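Presented as structure tokens, the chain that follows is alone, the form predicted on its own.
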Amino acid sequence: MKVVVVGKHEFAGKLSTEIDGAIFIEIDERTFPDGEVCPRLLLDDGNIMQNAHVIIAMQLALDQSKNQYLISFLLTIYNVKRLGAAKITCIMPYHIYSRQDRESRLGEPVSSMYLASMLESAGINQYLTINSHSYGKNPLSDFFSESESISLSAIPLVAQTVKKLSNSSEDILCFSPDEGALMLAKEAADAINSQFYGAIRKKRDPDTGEITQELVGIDISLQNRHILIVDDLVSSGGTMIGAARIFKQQGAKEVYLGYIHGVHTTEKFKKLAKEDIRLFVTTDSIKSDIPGLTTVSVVQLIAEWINSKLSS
């Protein structure tokens, strides 16, 4: 079965090059006066699409609307579908909406489950993600009923990353800035052969949403230590900073930020960058190019995904 990737060029295209004997189909997305998205595929063939696996991969950008963008999605699936499409593998690294995924109050929706059945109630057959906000072995199949769902973890190529551009000769320790998140700074410490990872333990005001932080489950000291802190996604930065300023109390000779996801805006990493904090490394999951963050690319990650199911 012939392979088409759909998308823009500076992702999809750079992933279509990855992909065993892919064609490229490329996106080009018009917004009408009043806001309507109407996203073009650029074809010469007509035909292209009929019996192809096509996946569609579209990376957010960072000023961008994500009610826009998933709009533009959901308008893409249906119309590959239309043209023919035998399968298609949906590819949005960063899950919009992740974070929703229960009814924490009383009548607030379950955006995460309706995300996935919108995608399917569109026609995708795979769903694939980088490092989605609810955490388990494949967390997306609680949501996914009708498609197969995976989310690929970043943390180690980003722990990598640091790691190599620490130029440190000693151990890293890894943490989560939450205990939910331990498993983050597991799998962080795992690919940095680090002796040691934790978390910290944070509570969050259902009222306020006035977050307080404490270390816990730390015994041995932080001092002159060298400290990774890892999430999946940061959006105001306050959690990293609070967790930053924790362990530079505690002595930490140098703190570095790694995260998957980049949500903040510019001036919300503005404030981060102001804290005593040596390196911020993510991902490019969502499309920034703020000064001073060093991004890396997941598209290695996921070509490596798509090419090992096309030859199985």
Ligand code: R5P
The other form holds:
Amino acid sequence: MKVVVVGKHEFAGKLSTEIDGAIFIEIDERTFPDGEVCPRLLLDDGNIMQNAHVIIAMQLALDQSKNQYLISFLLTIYNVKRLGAAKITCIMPYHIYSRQDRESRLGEPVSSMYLASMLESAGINQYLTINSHSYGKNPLSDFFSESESISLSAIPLVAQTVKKLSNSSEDILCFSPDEGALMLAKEAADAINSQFYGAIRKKRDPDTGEITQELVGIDISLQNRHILIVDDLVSSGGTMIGAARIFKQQGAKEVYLGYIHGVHTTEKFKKLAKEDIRLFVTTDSIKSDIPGLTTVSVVQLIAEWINSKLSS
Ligand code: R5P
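Hand over the structure of the form predicted together with the named molecule; the form predicted on its own is what we had up.
Okay, now the whole complex, with that chain kicking things off.
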């Protein structure tokens, strides 16, 4: 089946060059003065989508409204369907609304589940993301009931980049800044052959959002050690700042941060730079140009998965 990759040059264009025989169609994303979006497919041939496997790969940008991004995505799915696509794969490298995956307080929407339902209603057959926050009790497949869903992990890429850039032969101990991300710390440790992983205990006040963190159950000295703190995402930076301070107080020699999604919502994130952190390594699941960050691309990871599916 003909494969058409749809999106912007920087991400989808790059992805299309990694997929054998794929045709790339660029989207021109126009926003009207009233905020409505108009993602136009730049087509020379109106029949190009007919009977094709269309892969829509859209990267969120840091300064972009997530809600406009979602509408743009949905409009594009409907659009390629109308133009005759036989199969639609949706690639949302940062799975928006993924933290709202349960009703934490009575009456709250399970937004992650509703998002899946919207994408499926629009017509997707396959959904791919990078390190979705939905795991544990609510894995992605619970929400995508009518389509195939997959969350690829970029943790090994991030951890190996930290190891390489650290320029040190010292063992790097891997920690998560809360218990929910413990398995990510383990995955990072495995990827760099580290002997140790663990988690900080974090509690968040549901009303104020204020967090408290403490190091418990660690029976080794962290004095002069190299520590990598691993999480799926950094939003305000509060979780990472708190964790980094704990390790610095424990006498760690170097603290590195590795996370997949740079959501970077507030100025607070910039304070991280003042916390004497040696490296910040993240991915291009969200497009940003914050100075001082090392960004590893997830394009190759996605292309490998698609190519393996196309050839099977
Ligand atoms: C929480 O479950 C997530 O894994 C992150 O730790 C959290 O969302 C980060 O948020 P912030 O940067 O605002 O502390």
